[in-house]
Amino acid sequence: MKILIYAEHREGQLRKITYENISLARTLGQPFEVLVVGNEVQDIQEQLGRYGAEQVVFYKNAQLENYSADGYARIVAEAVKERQADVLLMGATSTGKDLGPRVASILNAAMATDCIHVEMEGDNLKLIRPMYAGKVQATIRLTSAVKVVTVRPNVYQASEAPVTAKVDTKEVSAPDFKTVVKEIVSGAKGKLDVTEANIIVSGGRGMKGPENWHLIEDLAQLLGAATGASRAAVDAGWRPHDEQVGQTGKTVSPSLYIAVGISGAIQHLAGMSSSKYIVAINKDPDAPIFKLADYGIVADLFDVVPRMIEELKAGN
């Protein structure tokens, strides 16, 4: 079985999910390379190789410098039929669950979404998903002849396999796009997605008002965490969109995740459940968060945060 790993890149800079595919590749025994699509991205051989691949093909052209989902699609396909490819993984991200199911169409392929498990079993993969927001997990197996499929997030850990990654570049011609990126509009530099994030501060209506977040704000800055919110925060203007957690948000696996204000709809039990610690934080003993919760403080928010500031900032 080749395995064929999609580079997930943003503004020239791989992305953590790429390595961490590269390092459950290496887990699997299966051959496998790296697919870079694009026009300038930084690093490739000496971060790609610092994870173990050593195989890298990087389809260059200057067209595909900004992502565009019928384009991208287009190229990542023919990749897979010319790298003879059984399998295309991809992470489970905004791209990965925008670009997957249109290759996989194209390719005539099964899909597995959101996977957090992969392992061989014989000579197929063994895939394992959360469903219903997270009530049951699913054991899948694909019987197409090519398989796409996409994995959470933070599930495997990137790690370092240093190898020489050789790069074979190859200029393609860019196809007819249906759509063109003529403008990409960041939020904020240098801010944490949280995605990738190994902490996660989020708030929800608890926290009463967007004057009060400068709350969370501190405390994930001073944990080196990204900051998210609930659907209701982000509703109610409180937040942006990129911040949100939960089922029709951002799904997320961090090491530690610290609900502060949040209730715990299943909307949003659905996209952090699978968090390695959980730290909920609410004045409401009943509150369904608490089910989940790994640690629960059943207390204000308002005198317990500014405390936690305080007793971090002391270094304690």
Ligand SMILES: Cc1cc2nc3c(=O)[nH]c(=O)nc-3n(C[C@H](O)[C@H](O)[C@H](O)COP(=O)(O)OP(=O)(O)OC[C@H]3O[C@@H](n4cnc5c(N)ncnc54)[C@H](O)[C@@H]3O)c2cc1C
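Next block, the form predicted in complex with the named molecule, ref. the form predicted on its own:
No partners, no molecules, just the chain.
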């Protein structure tokens, strides 16, 4: 069973999910290659080799500088055929979710979205994916000849296993694009997205107002964390929508999720319950978030968070 791993990149930089998927593929004991599609992508050989990719194919064209869902899909589908891959492995990121189903459709392949477990079972894959916002987990089998699988970021750790990567670059002809990305508008500069972050500090209605968010931001900065929010905070206009965690926001699985002044409504838990460690800071001992939290402090957040900031600044 040959696996082709789609290398995600943005603005010329490879993204972490690619290394996570290479690390996963190594454990499956099946032959795999990494596919890069684009124009200028930095450090392909060095970075992919570091995580254990021996064979890399780079499908290159100047027109691929900007992402086009239908255009990229055509080329990825082409690559799956040319490399005779049985499985296309991608991240369950905004790119994977946009591109994966299109490639699958072109190849008449079935696709499993957002898998949290991938293993070999005989000569097929056993896949587990959350459904109903994580309330249950389904074991899935794909029976199509080619299979497309996207894996939730942060579930598999990227581990280094240095080899010398062989990179075959191929100039491809770009198809006509039906959709064209004209511009990428970045959020606040250097802002880490919740779906990529290893640590998230999230605030809820208990924060009382946007003027107090410096507490969340300072704590996040000291921990190298991204900032998230409950829907209550987003609906109140305190925080941008792209920070919302939950059933109608983003699904995250960081190593550490710190919920500050968040009650833990079922729709919020849907987005963060697969975090490895959860900390809750809430003054209500009966808040449902404590049922899920590994560690909790039942106290006023306006006492607790400043103290955390102080202790971390002091290097304790």
